[in-house]
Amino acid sequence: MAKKFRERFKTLNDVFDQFTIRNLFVLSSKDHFVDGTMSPLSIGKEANIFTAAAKDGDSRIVIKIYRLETCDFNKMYSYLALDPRYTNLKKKKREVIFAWCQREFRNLMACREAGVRAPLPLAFLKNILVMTQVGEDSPAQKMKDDVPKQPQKFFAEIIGEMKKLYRYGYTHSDLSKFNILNLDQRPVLIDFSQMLPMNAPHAYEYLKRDVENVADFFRRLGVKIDNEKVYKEIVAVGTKKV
């Protein structure tokens, strides 16, 4: 079966090495997705993302595969070193990449518990993360590509999601027009690999940066925003200790 996987994806050898092929086979055999239905969705600096049919036959999922050979594991390690949950992590390339993938799964679970609009994590294995697809028939687009029709309302909803995350004890740490989807004119946050607990070093600096990045996008759409006021509004909700 693993050989068939390699035959299907032989043009993507930079992603599907033997190690990844075996893990894809394991995830497929555990009823997470239908073998042979993977379709490319996007190619990022660290990972390639695919959609696939779920085994239930009624939905689609997203498979995020971190590239073992080309990932900037030094950058990953620098972020992980800030996270109190990974203080004992050794600086070994594969261990860092696997921890990065696991952390995104854990962060997505925290998002769901906090009530944040985000993909539902389904499974992870080594360098592969499986989650629900945002959008039923086709994946929702990033808001930079599907500009909100009511920018003021959309911005307010994003700040609402940031408040939920902060109240639960976290900040996204990499929020921008690239990491927010527009699903039926409502925001859905994605890409949580850099999410930090608020007791991590520099967490509040990252929160301020998230506000600035989001505000810059909506300011170009005519929304009047006071960054400092928005930041204070978020932290005013209080946060739990994690």
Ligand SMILES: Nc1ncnc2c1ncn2[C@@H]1O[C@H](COP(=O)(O)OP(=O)(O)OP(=O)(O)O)[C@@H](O)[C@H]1O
Second form
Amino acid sequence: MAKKFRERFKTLNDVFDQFTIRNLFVLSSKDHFVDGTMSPLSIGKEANIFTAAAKDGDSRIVIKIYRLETCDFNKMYSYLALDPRYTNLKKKKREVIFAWCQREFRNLMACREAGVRAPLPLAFLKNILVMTQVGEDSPAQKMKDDVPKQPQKFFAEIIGEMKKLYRYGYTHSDLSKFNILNLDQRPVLIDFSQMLPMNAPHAYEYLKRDVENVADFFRRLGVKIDNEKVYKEIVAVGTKKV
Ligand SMILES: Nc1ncnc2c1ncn2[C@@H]1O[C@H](COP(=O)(O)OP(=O)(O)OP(=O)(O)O)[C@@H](O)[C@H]1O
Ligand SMILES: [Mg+2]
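Moving from the form predicted on its own to the form predicted in complex with the named molecule:
Shown next: the complete complex, the earlier chain at its head.
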């Protein structure tokens, strides 16, 4: 690995191990982003998020890196165990984190197939996920920080996205004002690490909770919402078998 590259990552952020730095190098050399352009965007419970310049033209990409040392892999394992796609997963720390990251990539692919407004997944490698940035020059803000100007319309659009996802056989399972971005007054859903197929145990409870969390935010903005009615409306579109 090029020494210069390693040094650049060291100065950028000290939290990553050699394994992760090596894999970032692999991803950048496979043309996913321009080496040396990463800048930090957010530090979450489990992952650090960076933006970087894409190699093809002037668009920007987002890199989500799950921290190998400090993420709660027991919690990840218990969530993965609910997902029929991951029933054979062994409870080994690294394997669990890699499966978690792979699942988020697969979930984003499913969103693309379902026509849901979400980032486009570009690549994943071990604990690193690469996707398009929502927002052209700078990343779009969360709807809690950039409050929709037409709440009723914005809420209706989110429900429309939830219906598409449900129709395709999934529920986001962590939907809230934190995981919906406001892109030019239209919603884009993000953070698909917990998305579940509807044949997973409790999937309908998660769907109900998603409705409640989103509705809470919009009710405070004056939108009149009957949670039960919205939930029934989503379920009424029917779901395909996954
Ligand atoms: N594709 C994207 N485009 C623009 N901004 C993004 C994108 N992905 C993430 N972000 C920004 O980074 C923040 C954190 O991302 P995300 O919600 O995926 O991670 P997190 O909440 O830290 O995840 P986890 O709970 O899994 O640790 C988001 O709230 C959003 O502001
Ligand atoms: Mg989030």
